[in-house]
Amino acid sequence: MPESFARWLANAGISAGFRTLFYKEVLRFWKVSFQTLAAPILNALLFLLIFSHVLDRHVTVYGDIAYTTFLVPGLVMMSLLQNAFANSSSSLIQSKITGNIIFVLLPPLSYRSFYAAYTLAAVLRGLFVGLGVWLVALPLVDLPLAQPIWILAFAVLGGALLATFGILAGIWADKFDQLGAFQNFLIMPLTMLSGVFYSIHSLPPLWQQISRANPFFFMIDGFRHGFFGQSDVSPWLSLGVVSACFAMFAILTLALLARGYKLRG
């Protein structure tokens, strides 16, 4: 697949040094696809089979769903994010301790195709994750699928988000351990607290409240809208929450990115 892929990209016109860069990112992730895809896709199922288990009887949401149908977009949403971030993140700080950095600093490869690159290749991963989650569930779940658009857009825009988090996450750490204090105590709270295993419905009115203080909550609600055509919340609002949190991370990370920040020394 990365062969025929790097073919499809120079055919395509685009620019040397982003489709290297590009095609470097997304080899990285391929190359260990058992650790970086299937992995993420068990510990979903493990979730899905345990929750299912427990739950699916005794709990219904938007009225008439069945628990576990309402649980695998949110599951599906989830480890695409905690994926994308994953793979910028942990790309950046990995190549800045090693001090490979340098041979894509020195390359005349502008910053914004920089971000573009990373980006691009932790989005991919993440909807490789997100596929393979929903694909290992249909057996399992009868998931309708009532407005695909809406599936499509939240999927690359949380996944550009996370990934976007993700460089600025690596572009700050100057260590592993500190990569893992945002991933153990920001992404994963945040994933966890977002309505992935509930409606923020069954919450709560303090609770409702700060749930919608949560990026996370607008991103896996406006997902799941896209099976149900139901939600917590419009669409339209979550997309202008999680458009807006997009628009000013990239603003700030291609700022640190055109200076150099803790990239050139």
Second form
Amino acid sequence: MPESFARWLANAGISAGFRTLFYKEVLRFWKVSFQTLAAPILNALLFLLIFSHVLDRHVTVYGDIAYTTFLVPGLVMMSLLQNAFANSSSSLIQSKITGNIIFVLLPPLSYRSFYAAYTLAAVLRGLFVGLGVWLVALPLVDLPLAQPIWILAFAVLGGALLATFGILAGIWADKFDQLGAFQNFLIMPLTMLSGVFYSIHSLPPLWQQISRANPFFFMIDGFRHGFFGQSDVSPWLSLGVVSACFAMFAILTLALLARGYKLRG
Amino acid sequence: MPVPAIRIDAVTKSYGSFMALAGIDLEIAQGEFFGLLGPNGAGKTTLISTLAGLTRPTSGKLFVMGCDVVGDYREARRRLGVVPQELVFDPFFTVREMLRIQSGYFGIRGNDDWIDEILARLDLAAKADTNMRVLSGGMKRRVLVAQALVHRPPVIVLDEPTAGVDVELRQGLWHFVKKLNADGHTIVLTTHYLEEAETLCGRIAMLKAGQIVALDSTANLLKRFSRRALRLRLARPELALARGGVANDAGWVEFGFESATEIEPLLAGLRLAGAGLEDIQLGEPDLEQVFVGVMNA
Ligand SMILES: Nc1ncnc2c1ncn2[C@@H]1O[C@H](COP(=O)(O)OP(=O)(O)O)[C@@H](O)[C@H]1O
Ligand SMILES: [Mg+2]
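With the form predicted alone done, generate the form predicted together with its partner chain in the same format.
The complete assembly is shown below, putting the previous chain first.
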């Protein structure tokens, strides 16, 4: 698949440098898809089996939606976001540590191509994983698709935000454990506390307020709206928040890349 | 006059209060085979990195074939091929994939004919579909050379390409690089093997603590800085030592001289004194002497 994909990009008249870097980044996770795609899908499936077994008969959300059904979009989005982050951040830190980052620093690639290629490849990995989680969950739940355009919008935008975040983390970190800290102390808690596993309406008022300071909440809530046609807050509000976050981090990352921050000493 | 292959104007690079490059001015003409020598930490790699855009100079300007490496980085990088000092590789790819990807970064499509030619000339053809991970160090080094050439750069910089490489590969590599030079490529080379620099390079700069301390043609450097040596083995070496000779480890007494006319009176004097000449050797000047002389100056 990657070969024909590269040809398709070539025919679309997109800059060769960007195209190649994007292709290389896709090939990189594709070649180890057992780890980069299959493993996270299996992970999400385990969550789903355990939680549904424990909770399904006892809990309903939004009135009459079974808990497992409510849970699936959250799991899909969580997997998508985490893998988008993992892709760009681990690719960059690996290249920095092994030194092969110079292969992309020596050629005449612009920092914009650099940013776009790493971001889009990471989004693509996120989408693959998300799609995989959704597919394996299909036989287990009866999941509606109320407004699929929201699903697509939040999948792409959320993926791009986390991919960008991954680039920032990958540029900033000098060691794997710094990246691990990023993942364990920031990304994981924010995802876990974002309403993947619950509707924030089930929380005490103070925690509802706190959840609203978490951009992950808006990504997941908006994404879920695409399935159920209802959500904790308006999807337009979520779209606004997520877009604003994305724009902010994209600008910051582009500015750092333009300066060669940590990449060109 | 054609534009120089490389022009470096008053370049400095500091890391905090440490000056890795303390004001470098250098011009290398097209077609030169140029050597950049200096002890570890002299700043050779730093200078190459600023040229390649991997490092930003603190002040000063650098040009590759007239293109500013900061202001016009795209054009400058198209004209430059760099073989890095570190043996880096991407474990995800095969040799051919690596070279295709590298071509793509330079905007070159359908580069397979040239890739095949480089592979053949570097004796890598049999390894084309081997993953980078399983190649030996020498093979990885050759792939780095191949990668630096995919975009046919007019200027090629090799940073210690033969460090840790066996003799056979070194010979092969130099043969290849000489051919590139004969084809019109400008070559800049750093190496620890001074005899290599001596035979290959037409001109040499010696770097010490971020400064150029010697810059001349190899022939001039050899003439200017190094004396030929006359080595004698004598029955009574103390007589030679009294005349300014220096005993070396191998039991010879060594005299430096610039002109052969100095030898005759010396030998006559020793004979008169009855020093008892047993054996005689002539040492030709070499770059190592020049290097040691310059670095200790
Ligand atoms: N990123 C860096 N930060 C601090 N010092 C550096 C950095 N890179 C190189 N140096 C220092 O600059 C000096 C020159 O290094 P280098 O150019 O690698 O020397 P050479 O290649 O001639 O052996 C060394 O003292 C090295 O420690
Ligand atoms: Mg060096």
